[in-house]
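We begin with a single chain expressed as structure tokens, specifically the form predicted on its own.
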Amino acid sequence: MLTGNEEDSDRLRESLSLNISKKQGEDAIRVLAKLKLLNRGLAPQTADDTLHVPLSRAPQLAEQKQLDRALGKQTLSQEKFPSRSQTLASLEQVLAQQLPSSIIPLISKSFDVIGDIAIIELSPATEPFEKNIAEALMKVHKNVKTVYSKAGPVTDSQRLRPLHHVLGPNRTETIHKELGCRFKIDISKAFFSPRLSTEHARVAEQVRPRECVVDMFAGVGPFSILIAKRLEDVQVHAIDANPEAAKLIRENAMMNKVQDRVKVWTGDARTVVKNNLLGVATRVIMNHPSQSREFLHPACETLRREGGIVHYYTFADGLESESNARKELSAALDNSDWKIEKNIETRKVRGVAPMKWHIAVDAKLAPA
């Protein structure tokens, strides 16, 4: 018997339900929403330690594989759910009550929520209405306490984005929950993207016991800490050139009780590998798509003598974006001592512009 909101039985509606531990509820809802599987008209319910989330339809095979990678153990069943209260309007409905109708289509529907901080994107036409937009967002998303807007592009060196405070307490630190881990994040001092949650899970799922993983651009540690959280018998070397990011990795490793499995290095990954990590890794993560090619040689040097797996990230555009990403990796290995033994998987991680994607290439490299 599901428990939750008190509703009359004639207001309950039957729906396919995804059932998962309450601890993973936040991640489950985020992934289901991204896959457009979440039934927003019905309210999730709890029974003991299980969260039942109503689905809009049955997952397709590829979608179920993504759910398995991101969430681990879950089940499907038919359940009855109460309808959500109709008093909580959508963001667009709230904005329609405050702003000129000509402005509504110009407002970006895409925003990031990191912990209790939202980051929105404003165009010149919508900047004068920033406080209205922030107020509406906080009204609809009750967990959001502070709103910032993007004030410029991400820098290449430390991957930081300038931000403009819009509404709420003027603070940049928060605690973000992802895939059963907790991360202390300072959005002004270190890189983190909540849009990469599925990718973090996908890579972590591939790591096996007794591996040694080098995370060359670790940020606040989402890849490194999730891998260490999943496996007790693993060694992870997390590198970041940003001292503030390295400091946060250490704090996050302790907060998630994996500090014995995560070694943190501060500095340029090329120098760190050369001085400390030659020939140690079974797997290398290179999530810095604008600069990965420049770091491919040290990535190979940190692999063990027999080779290993490289998770190579880049930006590519056009209809042949995935093929172009594979060709980039192959060309970058020309005239080196390494070759691609096997292309394991290539996938579009996320769109970054019209017809341009953040691409992941998983490849097994071996000595040439």
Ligand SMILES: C[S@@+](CC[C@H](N)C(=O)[O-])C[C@H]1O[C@@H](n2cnc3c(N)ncnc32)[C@H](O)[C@@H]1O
Second form
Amino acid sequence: MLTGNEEDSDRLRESLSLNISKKQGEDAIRVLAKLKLLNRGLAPQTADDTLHVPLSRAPQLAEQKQLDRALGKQTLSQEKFPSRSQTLASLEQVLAQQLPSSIIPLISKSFDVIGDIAIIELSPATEPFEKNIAEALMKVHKNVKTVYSKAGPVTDSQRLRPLHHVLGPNRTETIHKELGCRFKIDISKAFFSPRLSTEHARVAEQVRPRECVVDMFAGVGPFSILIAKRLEDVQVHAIDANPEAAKLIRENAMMNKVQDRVKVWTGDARTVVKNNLLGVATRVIMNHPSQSREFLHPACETLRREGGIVHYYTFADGLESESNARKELSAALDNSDWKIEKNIETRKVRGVAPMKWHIAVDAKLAPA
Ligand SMILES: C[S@@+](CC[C@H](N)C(=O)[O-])C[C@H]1O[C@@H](n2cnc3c(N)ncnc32)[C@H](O)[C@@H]1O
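Which structure goes with the form predicted in complex with the ligand, now that we have seen the form predicted on its own?
Let's see the whole complex now, leading with the same chain.
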């Protein structure tokens, strides 16, 4: 048995389990979900360094081969798991009373909650039931007061998505709590994704006292403000070309009482660096995955002469996604005065499409 004591045992359910190292947990869950092998009614469990993921059925031979290719070493065993919190089941239960049963499996379970606003995904089949879905969501998630649906792809530069108001007050502004910080967010005016919170924490934890960090694409400031909140003795330069985002960073810096160490710049990161921030940074954050590559030169220019750390983000797909992301960074430095002194870590931040990921490459850069 993986968890629980005698009292818990009657709440545990037996299931086939895929066992894999914790480090590969996110990848495993993504691949299993894609193969429809994930048992979503039960909660994965950890024991020492192993993650046990409940399966809905045994993988077929071809599926097992896919798992082996994507994940490498893993084992299967029979384990006991606790039921998941009733959230998903209840959403389905609430909807089951109102909608045709053929519609229930088509409802996307992936939605974002930002403050008290939920953003859902609808398809042509589920759109006619948008109000029922939003109502059920608000019943299950009592903190959600307003629901919007995605109404198109994100724009290239500001990373904003058109939204359609479904239910609740038609208000796009909210306060979102992340990692002990509070953020004022306007989902119609500036980019924010709650799915990046682990990444915000991961980068912030690496920053040491007396560093100078340039956050080139700061959004509403989740990296910048968390870094400044964790360390008193730090200087952060938060840049965003979207004036609405820059305005929100200023407000968020005040709200989190870190305005003395977060300097906000409104404008194109290239121009801001060239005019104000040459040779100052120990670390640069480049979270604009669709365009980071074009900004690598100014990222190098803002680093101190002895070099520093770059958190480079990109999108990459396929089995070689991580090494391709590293190659992209290295190629972008060709014909420049800079080189990679050390590849520190490469990590899949989140899946953005089947077998396509938002990838982080942390590297130490130095003059060539
Ligand atoms: C993917 S968002 C990242 C936001 C933030 N780092 C986060 O983790 O939430 C990219 C941000 O880059 C900003 N941006 C786009 N082009 C820019 C440019 N040329 N210079 C500075 N900021 C830019 C957008 O307005 C957007 O807020």
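Residue numbers count along the first chain shown, from 1. Between two forms, the rigid core is defined as the largest C-alpha subset superposing within 1.5 Å. Keep in mind it's a predicted model, so treat the numbers as computed, not measured.
A movement of the C-alpha atom of residue 71 reaching 2 angstroms or beyond is seen between the two forms when the two forms are aligned on their rigid core.
After superposing the rigid core, the Cα of residue 359 is displaced by less than 2 Å between the two forms. Comparing the forms between the two forms on their rigid core, the Cα displacement of residue 342 stays under 2 Å. Relative displacement of the residue 32 Cα between the two forms on rigid core alignment is 18.7 Å.
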